[in-house]
Amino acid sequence: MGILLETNKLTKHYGKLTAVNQLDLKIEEGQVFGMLGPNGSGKTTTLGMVLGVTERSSGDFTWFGGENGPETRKKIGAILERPIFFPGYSAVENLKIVAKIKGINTTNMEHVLRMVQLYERRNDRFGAYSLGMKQRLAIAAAMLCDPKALILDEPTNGLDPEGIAQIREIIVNIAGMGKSIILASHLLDEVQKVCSSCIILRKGELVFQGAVSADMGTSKRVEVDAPEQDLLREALKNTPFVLDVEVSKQGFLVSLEAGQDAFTLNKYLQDQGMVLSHLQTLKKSLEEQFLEIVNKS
């Protein structure tokens, strides 16, 4: 599988406001990949930045392995923030925009309206849609040229239960085609349940990557100490891939990336000389991990 979208420092400053911050990111291609993240922490930022909307600061990306571009973006389907459309036409005359902008004919329509059980509805206007329907709607939009990739923000924002679990049964069965898909959400439950892996942002900072399921539900953090606890400290801060270290009450609680552990960073220890004295691995679920990352502030 390749590489789906990969950014460079990608930064975007709004005034003195910082709303993404040197991201590093590289999304392989085939997963449904979750970008998590509370409110502001520059989820759309980023997004809009990709998808060529939001000018950036500072940093670059590339699709695909190195595409870019408006030709590119004919290739993905996106959402963001909330479904747009004119909203005195109908799904119809609308969809036909979308195709001539995608430069594709609209032998689709058909198929991806009855994909979001809209077709009934098609010659209605997009105003009187109900908050689902809209954002039915806007994923059927997305899928309208057979795109290689989906970008969803929030698309189930606002939904009720009924309404949430039918979008996710349609990103479930998109997922199912082979196809690509980021998932912008603040919700860690709607990420939990659909996506493979994931990022958590904070402020515009990038502060766990890494898989959802069997990794990520054990994400290593790790309780050390040593008799020489400065030196220690040192020592963990110096750790590559070490996120974070808090005193605890007996020692320090190190965040570890995804796909280290407590040999890796005993054996990394020694290496640079340090003896431990404690070393205990915690168990960690995403939903604590998350609140952790997010209400640090």
Partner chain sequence: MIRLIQLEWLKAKPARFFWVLLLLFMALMISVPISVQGLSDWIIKNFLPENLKLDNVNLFYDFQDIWQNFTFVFQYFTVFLGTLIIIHVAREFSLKTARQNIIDGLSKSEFVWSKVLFIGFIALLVTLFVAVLALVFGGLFSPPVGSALMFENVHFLGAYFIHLVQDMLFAMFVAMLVRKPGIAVVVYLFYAWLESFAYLVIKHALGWDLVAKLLPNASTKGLIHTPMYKYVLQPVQTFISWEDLVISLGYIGVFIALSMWIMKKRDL
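Here the structure is a predicted model, which is why all the values come from computation and not from measurement. Numbering follows the first chain given and starts at 1. What we label the rigid core is the largest C-alpha set whose atoms superpose within 1.5 Å from one form to the other. Compared with the form predicted on its own:
- Comparing the forms between these two forms, the C-alpha position of G259 differs by 2 angstroms or more, with the core used for superposition.
- Once the rigid core is used as the reference frame, the Cα position of L51 differs between these two forms by less than 2 Å.
- Positional change of K237 between these two forms reaches 2 Å or more at the C-alpha, relative to the superposed core.
Having gone through the form predicted together with the partner chain, I am curious about the other one (the form predicted on its own); can you provide its structure?
There are no partners or other molecules in what follows, just the one chain.
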């Protein structure tokens, strides 16, 4: 896979406010990539700059391994704001208008309407649609030109659980077609369920980039116990790759350096003559990891 998007020191100032600060970012093609961060973290501003709708203060960016400009933009489908269509027109009529504005044909219309589960309601007025249906029509409009990449900014914002599930299913299906997707959200659960990699932004600063997994944090936690707890506590404190030791219900909760795990801890303690009666790796939820990363920044 090649590079979908790369930024170099991308920065946006609004007067004295720095919305995005020297963002260096590299996203590979063929994945669902999450941009995670609280409201005001710079997600929408970043997307606006790389889509050419927000003027950058400094820095630069390229798409698809080095491309930029109007022709490149045609390869990208995007939803940055609330979907805006003519309320008195049907889905079909609105998509025809979108196609005319973009200068593309409508041969893909039936496919995208089926993709977003609106084909049966294609002749209904947009004004009669629920919020979830409106959002799905916006995705259909973004996919009308069969883009290489799809950009979604808070696609489930304001939706009920059923609407969120429908959008999530559509995202997974589009990714299954080989499309690259960048998904901006402040919802941890949303990113965890559909994204393979992500960044975390805080006040315009990049504070994390990596896989969406139990390894997002800088350390791992292992719960241990032994018959001789005083000796175990002393052994843990003298273990070079142990960052912290806390008392837990099952003995001790140990934070390990990145790259270390329960196996290496157990082996080290055995070499010191310590036999454990309890050993368990505790995985952090994405929420715990997100809060840890943001608070440390």
